[in-house]
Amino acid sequence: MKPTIIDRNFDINKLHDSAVNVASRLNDKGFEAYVVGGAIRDLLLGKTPKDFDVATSATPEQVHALFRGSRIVGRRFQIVHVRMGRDIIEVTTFRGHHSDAENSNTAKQGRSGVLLRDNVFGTLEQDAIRRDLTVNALYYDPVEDTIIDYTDGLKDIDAERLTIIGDPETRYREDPVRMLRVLRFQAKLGFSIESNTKKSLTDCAPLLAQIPAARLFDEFLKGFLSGHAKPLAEILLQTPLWQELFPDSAQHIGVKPHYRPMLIAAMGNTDQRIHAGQPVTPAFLLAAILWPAVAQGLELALARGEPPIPAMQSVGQEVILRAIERVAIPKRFSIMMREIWDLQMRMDRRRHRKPLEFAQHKRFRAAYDFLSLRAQAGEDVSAVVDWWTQFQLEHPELESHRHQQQDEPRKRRRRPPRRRPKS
C-alpha cells in the first residue's frame, strides 16, 4: 500500500519538544520512529494536544535500553513509558499482523474474536492497518518534517467523519472498548460516523459484557471527566451501549419526565467545572446516573411503610451492589455516593435542631448541588432547596469552613510494627 505523503502543515510550536526528542534519538540509533496518533490529529485541527505518543520499530526491551528511567508497561499489549522532564511520552513498538505470530506468548485471541495479547510486531504500513481509526493513524516525521497517511485519514479530517479501519464488526470484536472509543471521539470532536461505522455499534453492543469492569471504569473515567460529559451521554443514551454500562439507570430512565434532563445537567455542569479548572469527582456523576434506580427502589419501599432514612440506605447498596457487576466503582466513590443520597432524605428536614451542625458536613454541599439538580429537572423539592439556599446566605462562614476541610490533609494510617520472629 502506497501512502500519502504530505509536508508538515500544523504549529510545531504546539508538538512538544518531549516527542520529537524522544522520536529523534531512536531515529539517530538506526530506528524508525514517528509521533504518532491523537496528537497528530488535533494538530491538523488547530488545538494543541495534552498527550504525545511515538511509534517505533524499536522492541520494547530497546527502548527500555535506551532511555534511563523508562519502563515497560502492560502484559496484553505492552508500551513503554518514557520519562522526559516533567513529560512522560509512550512509546509502542510497530505492530503487526496475529497470522504472524510465533506463540501464544506474542498474540492470542479468545473464541468471540477479543484480543487476549496484542504483542506481535510488525512494519510501519502493518501498525497503521492496525489502529483503531483512520484519523488516529496519522504518522509525524520529525527527521523529513512530513506527515504520513496510509488510511485515507486526510481525508476524514477534512470531511469531519470517523471511520474504523477495516471490518467494523471484526475490530469491535478484538476489542469492545473501541465502541465507546468511536463515541467519545464524537463527542470530543463533533464529527459524524462513517455508516458502516455506525450501523456494526448496534450489533456489537453486547460484547461490552465481555471487557472487565475495572476496565470499564477507566474508559468512564475518560469519557466523562474529559470535558465532553453531556454530549458523550447524549450520544450513548441513544445507543445500546447506555444499557451494556449501566442497565439499572438504562431500565428507569425513562419512568420519570426528569431523570433524563437531570442527568443531562449534571454531565452539563461538570463540564463547566473542567473548564474552568474546578475541581470533580466522579462519585457525583455516578450518583446522578444511578439516581432513576435509586429513586424508584425508594419510592416502592416507602409504599410497603419503611422508614426512610433505613430504606433510602438499603436501596443506595443495592444499586451500587448491581453497578459495580458491569462498572467497578471503587469504594472511596461509592461510599460518597451513598452519602450523596442519604443526605437527600436529611435535607427535607428543614427544621433541623442544629442546622448550622448539618450544613458542615463534609458532603453537605454535593447533596445540597445533587438537590438543586433535582429541583432543576422538575422535580418537587424546590422548597427545600430555596430553604438551605437562603441558611447558607444568613451564615457565610460556612464557606471558609468548606475551604478548610478541603485543605486540612488526609491522615495516613499509621501501619503497626513488624514483630521479629523468636529465635
Second form
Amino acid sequence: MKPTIIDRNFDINKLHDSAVNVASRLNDKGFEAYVVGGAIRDLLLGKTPKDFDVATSATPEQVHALFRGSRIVGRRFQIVHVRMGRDIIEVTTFRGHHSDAENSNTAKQGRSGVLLRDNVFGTLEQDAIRRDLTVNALYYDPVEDTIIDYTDGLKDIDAERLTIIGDPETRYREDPVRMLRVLRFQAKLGFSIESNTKKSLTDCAPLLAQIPAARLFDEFLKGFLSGHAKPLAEILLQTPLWQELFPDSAQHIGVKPHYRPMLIAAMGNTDQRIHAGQPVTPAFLLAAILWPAVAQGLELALARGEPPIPAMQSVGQEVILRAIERVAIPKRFSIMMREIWDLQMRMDRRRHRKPLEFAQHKRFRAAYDFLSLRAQAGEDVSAVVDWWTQFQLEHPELESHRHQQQDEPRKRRRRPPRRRPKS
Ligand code: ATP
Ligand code: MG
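Structure of the form predicted in complex with adenosine-5'-triphosphate, given the form predicted on its own:
Up next: the whole complex, starting with the chain shown before.
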C-alpha cells in the first residue's frame, strides 16, 4: 500500500526537540524512526501536545543500548522510556501483525480474540495499521520533514472524525480498551465517531469484563483527570460501557432525579479545577460516581432501623468492595472516598456540637464541596450547606489551617500495625 506523504503543516516549534532528537539519533544509526501518535494528531489540530511517542525499526534492546538511562518497560507491549532532560519519550518498535508470527512466544491471543502479548516486530506500514485510530497513525519524519499517512488519518483530521483502523469489532476484540480510548478522544477532541466504529461499541461493550481491573483504573485516570471528565461522563453514560466500568452506579443512577446532575456537576467541577491549575483527586470523582449506590444503600439501611453513622460505614465498605472488582481503586483513594461519604452524614448531625473542631477534619472541605454539589443538583440538603457556608465565613482562620495541613510533610507511622489476635 502506498502512503500519502505531505509536507509538514504544523508548527515545528511546538514539537519538542527531545522527541525529534530521539528520532534523529536513531536515524543516524541507520534505523527508521518517526514521531507518531497523539503528539502529531494534536499538532495538526493546533494543540500543544503533552507527551511524545517515537516509532522505530530498532528493537527495544537496540534502542536501550543507544540511550543511556533508558529503560525497557511493559509486558503486553515492550516500550523503551528514553529520558531526555526532563522529558520521557516512549519509543516503540514497529509492530507487525500477530497472525504473521511464526513464534507463539511473541504474540499470544486469548480465546475471545484478545491479544495477551503483542511483541511481533514489523514494518512501518504494519505498524500503522496496528494502531487504534486513523488520526493516531500519522508519522512525522524528521529527516524529510514530512508526514506519512497510511490510513487516511489526514482526511479524518480534516473531517474531525474518529475511525478505527480495520474492522472495528475485530480490533475491539483484540483489545477492548480501545472502546474507552475512542470515547476518551471524542470527549477530548469533540470529534464525531464514524458509524461502524460507533456501532460495534455497543456490541462489544461486555468484552471490557476481560480487562484487568488495574488497567481499567489507569484508563479511568487518563480519561477523567485530563480536563474533559464532564463530556466523557456524559458520553459514557449513554453507552453500555458505564455499566461495565461501574455496575453499581449504572444500576442506581436513574433511581432519583438528582443523582445524574450531581455526578455531572462533580465532573465539571474537577475539569474547572484542572484548567485553573488546582489540585484534584480521583477519590472525589469516584465518590460522586458511586454516590447513587451509596445513597440508595443507606436509605435501605436506615429503613431497617440501623443507626446512621455505622450504616454509612458499612454501606460505603460494601460499595467499594464491589467497585474494585471492575476498576482497581487503590486503597489511599478508597479511604478518602469513605471519609467523604461518612462526613456527609456527620455534617448534619454534628454541626451543633464542636463545629470548629469538626471543620478542621482533613476531609472537611472535600465533604463540604460534595454536599454543595448534592444541594446544587436538587437534593434537600441546602440548609446544611448554607449553615456550613456561613460558619466558614465567620471563621476565616479555617482556610489558613487547611493550607498548613496541606504543607505538612506526611507523618510517619509511629507504631507498628497491631496484629490481630489469633482466633
Ligand atoms: P494522549 O494524548 O492521551 O497521549 P495518544 O494518542 O498519544 O493520546 P497514547 O496512549 O499515548 O495515546 O498512545 C500512543 C499511540 O499508541 C496512540 O496514538 C496509538 O497510535 C497507539 N496506541 C495506544 N494504545 C493503543 C491500543 N490499545 N491499540 C492500538 N494502538 C494503540
Ligand atoms: Mg501519547
